[in-house]
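Next up: just one chain, as structure tokens, the form predicted on its own.
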Amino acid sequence: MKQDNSRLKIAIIGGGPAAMFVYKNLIESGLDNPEIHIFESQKQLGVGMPYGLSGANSEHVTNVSANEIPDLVQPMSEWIHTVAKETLTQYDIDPERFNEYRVLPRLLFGEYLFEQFEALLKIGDQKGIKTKLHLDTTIIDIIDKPSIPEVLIETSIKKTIRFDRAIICMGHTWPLKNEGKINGYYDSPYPPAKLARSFNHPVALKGASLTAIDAIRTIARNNGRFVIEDNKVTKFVVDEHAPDFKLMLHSIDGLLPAIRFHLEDSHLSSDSLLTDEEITAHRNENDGFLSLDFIFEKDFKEPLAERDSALYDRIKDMSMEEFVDLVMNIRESIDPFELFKAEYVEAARSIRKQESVHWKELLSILSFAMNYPAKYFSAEDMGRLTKTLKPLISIVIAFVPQSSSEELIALHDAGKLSIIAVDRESTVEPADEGGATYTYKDVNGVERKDHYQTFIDCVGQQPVPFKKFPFRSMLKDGVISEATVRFRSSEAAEKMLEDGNKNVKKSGDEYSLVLPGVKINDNFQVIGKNGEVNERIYLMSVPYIGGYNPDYSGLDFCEEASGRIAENLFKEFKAAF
């Protein structure tokens, strides 16, 4: 707890979207002029890795439209007409005529995250907020001194700041294992740029997620043109000299994500949620679990039968299981390219008539309302959502947009992509002589080994090990440990030892297993190895609470997790003085 009556003096790591997110709900907490410090490795604040030119191109499009954007100082609506014209004409965008239903160009949203960004640091300095920018700044370390009680910053440029309170929320990160060393081993497709070139070959993308599309939408434009008529994508041509490209993506039982359609509720929000009383009620009933079954009626299916009455009376005796298994066997069912045309229909019906998907919506509630509660799944009901409902999930709520959805299309139907379908124990190599080997059964069980001049792995944003956290005294000090769920049945605990799960652990009579990333609490708070809340540091960065927040619902999760930061700060400072 802070010793003086001095202003509260907070560092944030990072400067994207999170971080803007961070500030917005600490200037306006009520907090009595905190001093806060900004830390942003780029030389722009707002922009993050997405928005930004590490992470886009002028191809690549928000998978969110202009309503969808938590408030902000300005509303995108207002903000278009103050861009200059020459910026609105290279992304073909009329402000008279603008769609604030229609996603936007990533590279124009970050330029208005940015400017948002600058509104709010004015706004905290009329509130008489001290704020410092530490740009173009990588943080080394962070140590915790719980005797002080302070936080040192020690940053690249080899000093060491002292503050009150950290908040860490620094966004995607890619690590490079075999790039650079394979030629024609890509990590991931970011930046962008890297793969604005020829590839007259077949090119392996690993993944089927918004991470291949945005590769996809990069690649093509450098290996032919899409033929646009009455606004719409509608062939493909290849380059002369590439008459050999083939884009070749390989996805878990050959499915593709869904398409974007129109959203009844724009934003995700606490609304979304169970409240903390009913979670503890239902907790105090269930031995301090909470079930996965129980959100899954609460949020899913009692939602479904006030939206679609027909839908829930078929499912509304279904387990989980059940359901998951009845929406996968159809996908499954259906050639992918087929399913996707027929949804792009349904899409584009939807948001002609502003008319949502329920379902499919109300598994995007879920998803956000499962994030915040999963600590206090059991680790049984932890392997059921990451087995079972997570596959399901992570192909209906990708929402890829329209336009990168006719690309998809025309470049099938000129035979420039294909997709092959893998099994979850595939494998990939990288090659002495470039590029990887893929190895995988097919659909008829047969094993595959296919070699690829050029390979790049677009699975997305992964969890980081526990151990691959990049502040190393965090660590070596035990401020954080790692995430883990408790077994609500010893026997599953030992059959999964017997099996070889090294993430099974005992201590005493109890059995727990250990998820990818660090553990929180409801605050987003750090917890060290000796069990207690850290009050000094708070952690809302994904890749690092992989295990305890299962889904990423981007600008809304910043929302609601910088508020809960902001609100507890508040909370803390106001009993203290």
Ligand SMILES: Cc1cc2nc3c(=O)[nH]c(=O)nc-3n(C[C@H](O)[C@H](O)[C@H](O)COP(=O)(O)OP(=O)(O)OC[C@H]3O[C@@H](n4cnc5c(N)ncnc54)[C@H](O)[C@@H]3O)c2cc1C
Second form
Amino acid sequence: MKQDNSRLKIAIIGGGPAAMFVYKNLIESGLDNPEIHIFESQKQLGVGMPYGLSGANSEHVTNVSANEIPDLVQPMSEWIHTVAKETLTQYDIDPERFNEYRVLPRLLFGEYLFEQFEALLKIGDQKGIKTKLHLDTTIIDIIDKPSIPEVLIETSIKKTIRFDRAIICMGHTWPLKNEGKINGYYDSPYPPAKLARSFNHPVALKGASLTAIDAIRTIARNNGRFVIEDNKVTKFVVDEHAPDFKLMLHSIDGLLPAIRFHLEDSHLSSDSLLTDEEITAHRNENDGFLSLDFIFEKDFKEPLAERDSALYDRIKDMSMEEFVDLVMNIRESIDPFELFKAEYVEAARSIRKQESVHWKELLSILSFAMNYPAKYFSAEDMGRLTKTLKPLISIVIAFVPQSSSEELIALHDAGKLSIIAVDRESTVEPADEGGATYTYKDVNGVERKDHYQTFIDCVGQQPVPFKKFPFRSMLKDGVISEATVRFRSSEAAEKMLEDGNKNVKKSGDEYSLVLPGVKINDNFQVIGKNGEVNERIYLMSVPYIGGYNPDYSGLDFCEEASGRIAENLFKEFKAAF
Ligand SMILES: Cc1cc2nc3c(=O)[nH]c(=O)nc-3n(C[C@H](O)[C@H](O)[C@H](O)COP(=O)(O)OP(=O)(O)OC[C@H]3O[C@@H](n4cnc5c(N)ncnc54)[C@H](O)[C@@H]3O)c2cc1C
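Can I have the other form now, the form predicted together with the named molecule, not the form predicted on its own?
Every component of the complex follows; first up is the chain already shown.
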């Protein structure tokens, strides 16, 4: 039941894009006059981490285009006409020739999100929804009181406020380990302003995907310039004062990410996907498990048959592993930059003709579709997903924007960007003299140790370990528990235990595998140590639920998850009014 007889009081912790979609869905949900409080550490709503100065400079772009943004109050193509001329000039955008199929400068996108949040607040107000903003306010603890029932939210100024429900949207986090202690060692490229300087030496980047590309865009501009002809980056010219500047990417097997192409469905959905009911029916027949092979067959292969019958015929009898092997072997057999250039041409053709690259689009759809029911995979299937399918998916769903691809190609052609293939066991040690030492086995299996004066960890957002959950009372009181999946076979679990895997746990006769992050149910409510669903607290911050949500798919995920939360709250409370 809700607290007293007053309005349903909801706290949203965080005021970034996820919080905005939560707010939007709450005010559209039909809930009767809730009172909503939004707590945001920063001074501005909507921008979150990637779309404000903590995550972007003017050179950074989104990896989604305007037509791929989930619906907000005003479409981007309309909003762009309201932006001040000086701002648009700064980003070289002519509103009359605005192309909604192109990606956007992230800081400009942040302004859009901020204004959309403001517009939503106005709509909330018109609907009589009481909304209280707490900007510049960090939440330091959340205390659950099931017996009352209520949730206490403690702010950084030690103020405690009571709520009926709390929705945690605290988003990205980039913990500092060595940065600040070791010269030339960066735990992440964020905020990017710190990289806007001259580097007259080779700079090592761990990772080769979008996070690395953010670093590349900043560093390249501060050590040279890109030549643009006919709206296309054609050349990189290094600064005279930085002749020894060079960027050294390190990635597993030396793979580069795939490039944005035209999506047939701009919101990565498909009518042919398994429905929630079909997944439930399948689980009922399979001891509660969702089979990875089943979802691969139904949400990838079968739709492929309709869209690309030639490829379907080639792979129809392949297992998931065989399909991944086929694609990875092709990728690994070609020089990464040659493949990158070929994919750039393929993507340009796809965009020009507005024709998808079907297998890539379907793999992205599969990844998004798996996100939600992944918690029902067996431990064995979760292992297969992590080891085999996810590495391919993460390459494909990077969607490297065209302008970034052109910059990478120009840098490579100028001899200023290389990629080094490292093995999975490679390590990076901070060096006392500054920078870091990369230890890895090269393609011939020979161990190498390379020291770099500057090292930037660009592996992207990592899941936060359960024990590092920031709201200590939730940990201490057992309000949250570790995400786990059950083993299908006890032999497999015992074998992993014998091999020293500390993430395998036994309870009674059942074995389970501990995943990164917190256990949640289908409605994003946390599950306590007692195994019970907590009715009051929802968690949709990707770094804390990574185990159950293997695809951090950005704005689409924000929209999908917040829709489910609002729907659940509406179902729960409509009876009360
Ligand atoms: C560099 C980068 C670029 C990205 N680009 C794209 C893209 O182009 N397209 C896409 O779809 N996705 C992209 N993503 C994915 C991204 O996850 C989402 O787009 C989106 O930012 C997620 O929003 P969020 O609100 O969950 O997290 P965040 O953006 O991190 O926002 C969380 C907010 O919560 C606040 N907060 C945190 N802790 C507290 C606290 N204790 N108290 C009060 N406030 C708190 C923070 O200040 C922040 O404003 C990108 C991610 C990164 C890291």
